[in-house]
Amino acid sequence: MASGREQWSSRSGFVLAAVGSAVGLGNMWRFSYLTAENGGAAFVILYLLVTLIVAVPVLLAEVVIGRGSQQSPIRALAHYGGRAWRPVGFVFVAAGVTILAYYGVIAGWTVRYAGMALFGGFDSGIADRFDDIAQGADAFGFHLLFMGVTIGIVAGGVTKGIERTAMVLMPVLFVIVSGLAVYAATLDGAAAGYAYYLSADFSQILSLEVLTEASGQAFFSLSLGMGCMLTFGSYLGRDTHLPRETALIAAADVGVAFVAGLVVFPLIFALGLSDKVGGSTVGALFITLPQAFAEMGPIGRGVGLLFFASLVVGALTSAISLLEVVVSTAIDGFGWERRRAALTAGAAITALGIPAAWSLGVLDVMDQVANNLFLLGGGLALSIFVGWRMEDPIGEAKVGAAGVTWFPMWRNLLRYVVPVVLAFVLYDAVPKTLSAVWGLFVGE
């Protein structure tokens, strides 16, 4: 064990933690827009399955190696793999890295959105200036806000300043979505905006496309292959029940995402704007929405000011996480004291998120490259490490949890389905990436 590391000082504040990092945007702003769009329905299973088989053996892979080492990404891969592997840590912290950057811009457009809801509400004309709203000046400025607001709270330390915020926000955040969707269950468009979300169409999930979706969207929404998870564990103590905090913090994050949806689809359905979803999944968050509550007259805002507030919240402890793994880096690899680490890695994000504030096309091809590069090649990786290379990883997970047999099946897992299952996923994804890219650098 690292001499000095900080600790979780209780379960309860590593699971808040943990589901605070899964728990995000990815929930409200890809998942609902993802199952209407793939399949409904039919989509949710294929996404339940990608979870269970690929994200959830990953997920407790992360944790095991992060308790086992006590070491941020990079010195973890190495404490187990030595030096060749230390790439792979890498690719985690590059991925924090790249996500944050954009992450903290839409992030900003939360906190504008909560701000006009609880200062003068949303006025009709609103869907109209979305692209005004998400680029420019304004976008930077409510980018640069959020950051360090999130800077503030990493600096703080693990136990004041990352679980401390944990154990008050989430609470919150679970009331006010499940208040919310009990609010739309309320509304006259509630059972046909119900029937867009969860209409089964098996024929979409048969495509390798919609299984990349779901692939992605299960390790965005569990923040896995960026580091955040690994980094959470090395905090954890070696008494912790490691297969039992992964089912909680998977469980919880995928309630809340179909939760969301219960929320979203009746609020577009209720107004009529069903036919103005489309194009991205910024459309149905960010432009439909709040055209919906500014429809709904004085009640739209006070829906809207704990919808957005719901997304604030869940954006800013995903983003804590992110910042987390850099700053831990810092803190093994240069020595340096954690309030230097946060604010120096914090000021360096904040500036790489610059192009994306300005540009929906950055932001959308940085989104693309972490998830479908970063974030599957790293899983990827990890599966493979853990499944072929680590020494015994069934004796490090069975620290803490005595009576679970079912070890052998999830090393298995990460030696013949993960793999496989991610494999398939990149043949599909890179191309598509590596398109986007180019196309954003010659300007097509």
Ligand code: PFF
Contents of the next structure:
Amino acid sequence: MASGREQWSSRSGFVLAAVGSAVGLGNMWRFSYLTAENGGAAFVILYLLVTLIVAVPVLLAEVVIGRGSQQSPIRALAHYGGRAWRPVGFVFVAAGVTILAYYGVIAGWTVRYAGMALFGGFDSGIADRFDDIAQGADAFGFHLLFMGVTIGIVAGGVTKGIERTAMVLMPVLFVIVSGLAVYAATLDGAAAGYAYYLSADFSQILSLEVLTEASGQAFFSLSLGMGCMLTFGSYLGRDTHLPRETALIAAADVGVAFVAGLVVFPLIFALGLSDKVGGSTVGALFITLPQAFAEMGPIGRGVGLLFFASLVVGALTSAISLLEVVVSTAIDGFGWERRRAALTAGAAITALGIPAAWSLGVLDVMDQVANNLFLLGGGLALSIFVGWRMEDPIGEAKVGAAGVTWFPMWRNLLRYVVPVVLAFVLYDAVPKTLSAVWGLFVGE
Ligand code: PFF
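Okay, that one was the form predicted alone. Can I see the form predicted together with the ligand too?
Now the complete complex, all chains and molecules, led by this one.
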């Protein structure tokens, strides 16, 4: 076991850092528009099912591999599976790099919107200017700013940087989002918003496409399929009760996504902007909501500030975890110092964000590639790894959790259920994603 490896200073430090990774733009940006587009509460139910049966077993698998090996992803896979598994670890790192490159750009928009609320307020013409806000030198500038802060925190270390940030910021996020949900309930349009969000159209979810969306979202939202939770698990001691922590992390992630929906939809319906939700992946959050805030006057400014501040916080703690995957790989693999690793990896990823900062089309395709190919493919690889290749995953999971009796069921899910669902979903997702990539090169 690697001696001198950094460790979380407390159980709650690990849980909050992992929840910080999970809770992010995915909960508030992707979850709300996916739900709106795919059958409301029916989609929420499907999403919960996929999370429980497919994603949570993979989450436990990741932390089991991480804690057991005390290594970053590439080495962790080689530790239990031999060198043949190293390429999968490389794909994990590539996924982290790709996601953070465009995630930082979107996070940059949230910083800008929070700044707008703070310094001038929103104006109702914001919808028409979105393309300019989202693309170009300004978008890159805010991406750079956001990445600078992320790099600084990761350079600070596991306990002093990552853990401390999560301990301070995550409670703040919980308070803001719950407060906003309570406020949203008092609005005139709240009932219509809830009805839209929570009425179930089961006919819409009976398609492979929607299952793909739900699975992609479950993996993205829980930071799975690219070794992120594995890396966080590698800073754990052997006394941790992994099933309990896993359940807590998943519950917090789903809870924040659900409550964020209770904020977003009443706000949109209160101002009669519901016809403007769909269509674009960024529609609900970055176009419709700021317009709602603009029309609400001074109150809108305050509410908008809190809303976008919570997005900045969510994005920051997630970006930290994405960068940490790459940084811990460089530390373990090249023997680099943490500061050097954070700066080098962070600078390279920031540069990779340039195409996404200049084109929404590129950003959208990067998001599709990351989710549909990397994360779902990574989840498939992980389920096969722990289900079939790793010698004694149950023995490893039992450490610190001797009383748990359902580990055989967990392994059976990883063996027979998770790979089948993911293979099915990938069959739908891969051709579509490849044609989106192709379209980007020939279509523009
Ligand atoms: N879970 C984050 C979110 O929902 O915004 C995004 C993310 C973070 C994905 C870390 C993957 C990851 F490894």
